[in-house]
Structure formats: structure tokens, C-alpha cells
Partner chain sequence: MTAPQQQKLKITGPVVVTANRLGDGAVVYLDVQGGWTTSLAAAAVTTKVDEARALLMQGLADDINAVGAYIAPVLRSPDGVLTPGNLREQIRLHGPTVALPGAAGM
Amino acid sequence: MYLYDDLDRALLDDRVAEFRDQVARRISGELTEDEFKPLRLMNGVYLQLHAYMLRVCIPYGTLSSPQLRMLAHVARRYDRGYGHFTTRQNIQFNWIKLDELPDAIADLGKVGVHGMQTSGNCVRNITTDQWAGAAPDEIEDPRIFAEILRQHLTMHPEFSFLPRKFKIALTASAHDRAAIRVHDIGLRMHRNGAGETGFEVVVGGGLGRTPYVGKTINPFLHKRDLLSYVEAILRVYNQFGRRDNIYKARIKILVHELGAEAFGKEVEAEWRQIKDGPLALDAATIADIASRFSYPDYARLADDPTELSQARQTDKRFDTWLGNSVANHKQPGYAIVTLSLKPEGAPPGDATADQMDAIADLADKYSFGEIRVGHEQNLVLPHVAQHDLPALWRALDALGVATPNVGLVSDIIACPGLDYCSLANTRSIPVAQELTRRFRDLSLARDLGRLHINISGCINACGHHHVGHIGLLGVEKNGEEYFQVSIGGRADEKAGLGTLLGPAVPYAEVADVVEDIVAAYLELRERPDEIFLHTVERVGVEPFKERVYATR
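Could you show the structure of this chain alone, in the form predicted in complex with the partner chain?
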């Protein structure tokens, strides 16, 4: 966990006071809505269909137990008792009142949490691997660099009015759990031939109306140069990114129009001028930020304790859950536990205040007080002693967050859609709910193996449908809800966009179509361990297309 010091706290307190003043000026009429809107957006406040929505930033997806309890408090005190975890490792409250917002934001500020830069044309929450600091295949803890970037880009005077929003993601593992190739800047930490650590810099990825997988403009950037290089990218973008058309304003369009090579040259030229200036990261600075992170004081434990093997033998359900939701930890005797927020029939990513409180307690008891939020809209307890797993599982099961469907067909990523969102064409949540009912049979789900379904209620692609193994995009046809179906997308280190299957299908038929696709896969796969994505890659989309449209 990064621990706030007096400086971090002072800035946040000032921001809370400033926002209180801005809200007061709006309510008194001194500010018009046109003037106020960008200010509230910069603090994460949207106006949705029914109410204001507050998006709260969870920097790189790491939460402490007091912070999670405060989110529960805000849900209970200012909202309707629940929150929605998003694909950007944030949480949204759907029923906040403007009158009460300054108080809610002040409460959050007490534990170092805020909504700053969760909206608006600025640099948004820096996201990373939800297993950071715990994953066995990690080079260094990417959160240290995420925090360095977070600080530098918080209230950056030059980059608070960019052409469009700007998203940065980092990973330090071979397996990319942060979807860095579909971000405005993606940073992949790796080692060069000399054994130094640095970053591959990928720019211009992104979903939405014009999806692109990002392009590498620098295969190895020394970590000393991280800030100056990001500053150079942002400066080039701020000056040359398009401002004439909101749909062409993201950096991906600039990179595409200039070409990645020419764009990279512009960045390089700018960077040469600033790389040896005050942004160069000396070892002392990196060490200073690293020293502000607290790390668990692990016990010396062995892997596979007897408690664990006994429980696995005696309780089939526990064993199933363990096989699905528990991953290896870098520390012997520990494990990473994913909490599924996708039980059958529930809105993906929602958690009640009571669940949040209980999870905070469990984190204190079993995970050194740490919780993570993943972009798949699940929670993680990152540092659980293996001998505690049976007791933890019983508690999680009682809370309803131990459905063993992590990474499986019913672990659906879905945006809020038309049930909440003012930009939506269609609903997403009921589609997800119906699919979790259709695929409630967990042994079938296990047999299907890894299969990601992503649903977005409009082209803004908050549900990342382009990179779903099966992607569903809500469109409107003559006032009715329809869905475009694509298959074969992926968000990991081999990121690629899905291929559209054919004409959009009516809302009522989406679940049938997905069932048809899954049935086709079962017939087409060569071996039981050939996952859906590999079958699509091998046979192409045609057989799936035929299956889906033959009878429609």
C-alpha cells in the first residue's frame, strides 16, 4: 500500500475545499451548468439518467481495508447501499445528490480516496495488474511507477485540458493482466540484454468508436526516463491532437494519422530536450516513493500445508473454488484469492455496503488489510496464507463472493448500460444476468474453460466488447435494442480486436446467440483443452457465423 504523507493529504484537503466551493457557487447560481460541468467532471461527478453518479478513483486498483470501509460508508450514507466496480479499477456510486457531494467527498478524503481526474479530458486513473506485488512472474512492483506517474499527472497544469481523456496502464509481468495494449499509453516493464529494467512504450491503443491495438514506439525506455518520456508524449498530443471532432480527438487517431513512426519521432525530438531536466528519475526519487509503500510482513510458510490438502479432500466445493479462484503467490505458503462479483443473476461488479464491510474485515484478518480491484470487475485478496484458505472460503461463500467462475463464461464484464447510463443505446446488465442463468451449470462452464464475454451498452465500449472472446455491443435500431456480436478479441499480451459475426440481433435473442456460439465451439474444438479463443483463431469466424445465422 502507498501511504499518504502530509503533502499528499494537504493537496487532497485543498481539493476537497475547492470542490465544496465550486458546488456552492453552482447552487447559488454564480456558475452556470456549462461552467460547472467540466469542474464536476474533473472530480468524477457525472449526471446520469436518474441522479448524479460519483466515480471514485482507486489508484492502480489497490485499496486498504479502511478505504474499503469508507466506500461502504459512502454507499450507505449517501447512496443506496451499493457500488459498482468498473473496468478501470474504479468504483461508481449511482444515486449521489449534488447537495451532499461535498460531504461525501470530504469523507472519502479522510482515507486518501477521491474522485479527481476520473472524468474530463485529463489523465485518468493509472491502472495496473491487480496482482501487482504478489504475482510470481513479476519483475518489479509496477505500483511504484504507477504512483510516480499518478503524482506527476495529478493536477498537471499543462495537461488538464487535453483534446480528450487519457488512460495509462502498466504491467510488470509476462502475462498482461492490465490490458496495456488497449490504452492511450501502455507500459510493459521488462529487462534488456544488460539486465536493466525499463519499459516497452505502446501508444495509441484504445476501444470506443475506432478501436486500435497500440503501437510500440520505444522497445526499451530506461526507468529513469519514464516521466520525461510520458511528458513528451502528452506534450505532442496536447499540441497536435485533433480538437475539431470529439470522435477523432483521442491520441490513437493522431498516432494513426501521423503513423506510429512519425509520431514516435515527434516524441523523441521533444523528449531529447527535457530528458535530462528535473523529470529524470534518479535512484533517490524511486527509492523515496518505494519507501512509502508498506509491504506485508510475511510469515515463513511452506507451500501446500496439510490443512489445505485435507480440506481439498473433504470438501469438493472448496476444492473446486480453489482450482478456479486461487492463484500462486510469489511468497511460499501464500496465495492470491479472487472474489467473484459475478454470482448467478447479479449485476456484474456490484457489491453492497455490507459485503464491502465484511470483505474489509476479511482483508484485515487474512490479507494484511489489502484489497485489489481488477479490470474484470472482481475483487482480490492478494496475500492470503494458504492454511487460511478453508476458513476464508467459508466466509466468502457465506457472503456470496465465492462463485467459482473466475475467467469462465459467467464471469461477464459489463458496463452499466441503459439502466443507469445517459449515453447508452441498450441495457447491458439484464443481458449479463440472463447469460449467468443460462450458464449456471459450473461443470459445463469448467468444461468450456477460459471464455470472456464482454458487454457494452454503446460504442463508448466501457465493457471492452472489442477485446472480449465474445463481445456484445448494444446498438439501437428503430428505437429497439439490438446487439452486434463479435468473437475472437483479446486484451492480454497478444491483444487483438474481435471480428463482427454479422447483422445485429434483437435484445431478446442475444442469449440464444451466445448459446449457439458456445455450442458451435464445443463441436469445433479439437481437444477439451483448446480454449474458445484458440478454436476461433484456428477455424476463423465462418463456422460460427453459419451456426448463428443459419436459422435467423
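Let's see the other form, the form predicted on its own, since the form predicted in complex with the partner chain is already up.
Below you will find a single chain and nothing else.
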């Protein structure tokens, strides 16, 4: 956990006081909604379909138990008793009253949580692997560098009014759990031939109306140059990015139009002017930031303790959950536990205040008081002793967050859609709920293997449908809700965009279409362990297209 200092706290206190005055002036009529809009956006406040929505930043997806309890308090006191975890490792509250927003933000500030830079044309919440600091395959803890970037780019005067919103993600593991290649800047930590640690720099990724997978412009950037190089990218974007057309304002359009090589040359020219200046990161600076993170005081434990082996043999449900939701930890005798926020018939990513309080208590008891948020809209307890797994499972099962469907067909990513969002064309949540019902049979889900369904209610792609193994995009036709269907996308280290199957299908038929696609997969796969994505890569989309549209 990163330990915030007095400067962080003073910044939040000042922002709360400023926003309280702005809200008072809006309520009195001194400010119109148009005048209030840029002020509220600076604090993560949106005006949605029915009410104001507060988006709260969870830097690099890491929460302490007191912070999670405060999120529960805000959900219970100011909202309707729940919050929605997003693909950007944030949480959203959809029903807070305008006159109570300053109090809610003040309460969040008490534990170092805020909504700054979760909206607007600035650098948004910087994200990383939800297993960071615990993953056995990572080189270093990427959160240290995410924090360096957070400190430098929060309220940075030069980058507070970019041509468009800007998203940065980092990973330090061989397997990309942070989807870095569909971000404006993606940073992959790795070692070069000399054994030095640095970053591959990927730019121009992004989804939405015009999706692109990012391009590498620097295969190896030394750690000392991280800040200066990122600043050079932002300067080039600020200078050349489109401001005359909101649909062409993202950096992905600039990289596409200039070409990655030409864009990289512009960045290189800008970077050479600043790389040896005050932005150069020496070892002492990196060590200082690293020293502000607290790490668990691990006990010396052995893997596969007796308690775990016995529980696996005597309880099949526990053994199933263990195989699905528990991953290896870099520390012997410990494990990483994913909590599924995708129960049958519920909105993906939602957690009630009571669940958040209980998870915070379990984090204190079993995970050194630490919780993570993943971009798949699930939570993680990153440091659990293996001998505690049976007891933890029983507690999670009682809370409804131990469904063993992580990474399976019912672990659906979905945006709030037309139930909340004024931009949406269709409802996303009811589709997700129906699909979880249709694939409630966990033995079938396990037989299907790894299969990601992503749902977006509009072209803005908050549900990341372009990179779903099955992607569903809501569109409007003559006032009716339809969905375009794509297959074959992925967001990992081999990121790629899905291929559109054909004409959009009516809202009422979309769950049937998904079932048809799954049925085709079962017929087409060569062996039981060939996952959906590999089948699509082998046979192409035509056999799936024929199955879906044969009777439509």
C-alpha cells in the first residue's frame, strides 16, 4: 500500500472546499449547468440519465481496508447502498444528490480517496495489473512507477486540457493483465539483452468509435527516462492532436494519421530536449517512492499445507473454487484470490455496502488489509495464506462473491448502459444478467473454458467489446435496440480486435445469438482443451456467421 503524505491530504482538503463553494453557487443559480459542467468534471462528477454520478479514483487498483469501508459508507449514506466497479479500476456511485456531493467527497478525502482526473481531457486514473506486487511472473512492482506518474501528472498545468481524455496502463508481467495495448500509452516492463530493466513504450491504442491496437515506438526505455519520455509524448499530442473534431481528438487518430514511425520521431526530438533535465529519475528518487509503499510481513510458510489438501479432498465445491479463483503468489505458502462480482442474475461489477464492509474485514483478517480492483470488474485479495483458504472461501461464499466463474463465460464485462448512461443506445445490464442465467451451469462453463463476453451499450466502448472473445455493441435502429456481434478479440499481450459477424441483431435475440456461437464452438473445436479464441483463430469467423444467421 502507498502511504499518502501531508501534501496529498492538503490537496484533497483544498479541492473539497473549492468544490463545496461551486456546488453552492450551482444550487443558488449563480452558475448555470453549462458553467458548472467543467468544474464538476474536474472532481469526477457526471450528469447521467437520471442523476449525478460520482466516479472515484482507485490509483492502480489498490485499496486499503479503511478505504473500502469508506466506499461502503458513501454507498450507504449518500447513494442507494451499492457501488459499481469499472474497467478503469474506479468505482461509480450513480444516485448521489448534488447538495450532498461535497460531503461525500469530504468523507472520501479522509482516507485519501477522491474523484480528481476521473473525467475531463486530462490524464485519467493510471492503471496496472491487479496482481502487482504479488504476481510470480512480474519483474518489479509496477505500482511504484504508476505512482511516480500519478504524482507528476495530477493537476499538471500543461496536461490538464489535452485534446481529449488520456489513459495510461503499465504491466511488469509476461502475461498482460492490464490491457496495455488498448491504452493511449502502454508500458511493459521487461529486461533487455544486458539484463537492465526498462519499458517497452506502446502508443495509440484505444477502443471506442475508431478502435486501434497500440504501436511500439520505443522497444526499450530505461527507467530513468520514464517521466521525461511520457511527458514528451504528451507534449507532441498536445501540439498536434485534433481539437476541431471530438471524434478525431484521441492520440490513436494522431498516431494512425502520422504513422507510428513519424510519431515516434516527433517524440524523440521533443524528448532529447528534456531527458537530461529535472525529469530524469535517479535511483534515489525511485527508491524514495518505493519506500512509501508498505508490503506485507509474510510468514515463512510452505506451499500446499495439510489444511488445504484435506479441504480439497473433502469438499468438491471448495476444490472447484480453488481451481478457478485462486492463483499462485510469488511468496511460498501464499495465494492470490479473485472475488467474483458476477453472480447469476446480478449487474456485473456491482458490490453492496454490506459486501464491501465484509470484504474489508476479510482483508484485515486474511490479506494484510489490502484489496485490489481488476479491469475485469472483479475484486482481489492479493496476499492470502494458503492454510486460510478454506475459511476464507466459506466467508466469501456466504457473501455471494465466491462464484467459481472467473475467466469463464459468465464472468461478463459490461458498462452500465441505458439503465444509467445518457450516451447509451441500449441496455447492457439486462443482457449480462440474462447470459449469466443461461450459462448458470458451471460444469458447462468449465467445459467451455476461457471465454470472455464484453458488452458496451454504445460506441464509446466502456465495456471493451472490441477485445471480448465475444463482443456485443449496442446500436439504435429506428428507435429500437440492436446489438452488433463480433468474435475473436483479446486484450492481453497478443491484443487484437474482434471481427464483426454480420448485421446487428434485435435486443430480444442477442442472448440466443451468444448461445448459437457457443454451440458452434463446441462443434468446431478439435479437442476439449482448445479454447474459444484458438478455435476462431483456426477456422475463422465464417462457420460462426453461418450458424448465427442461418435462420435469421
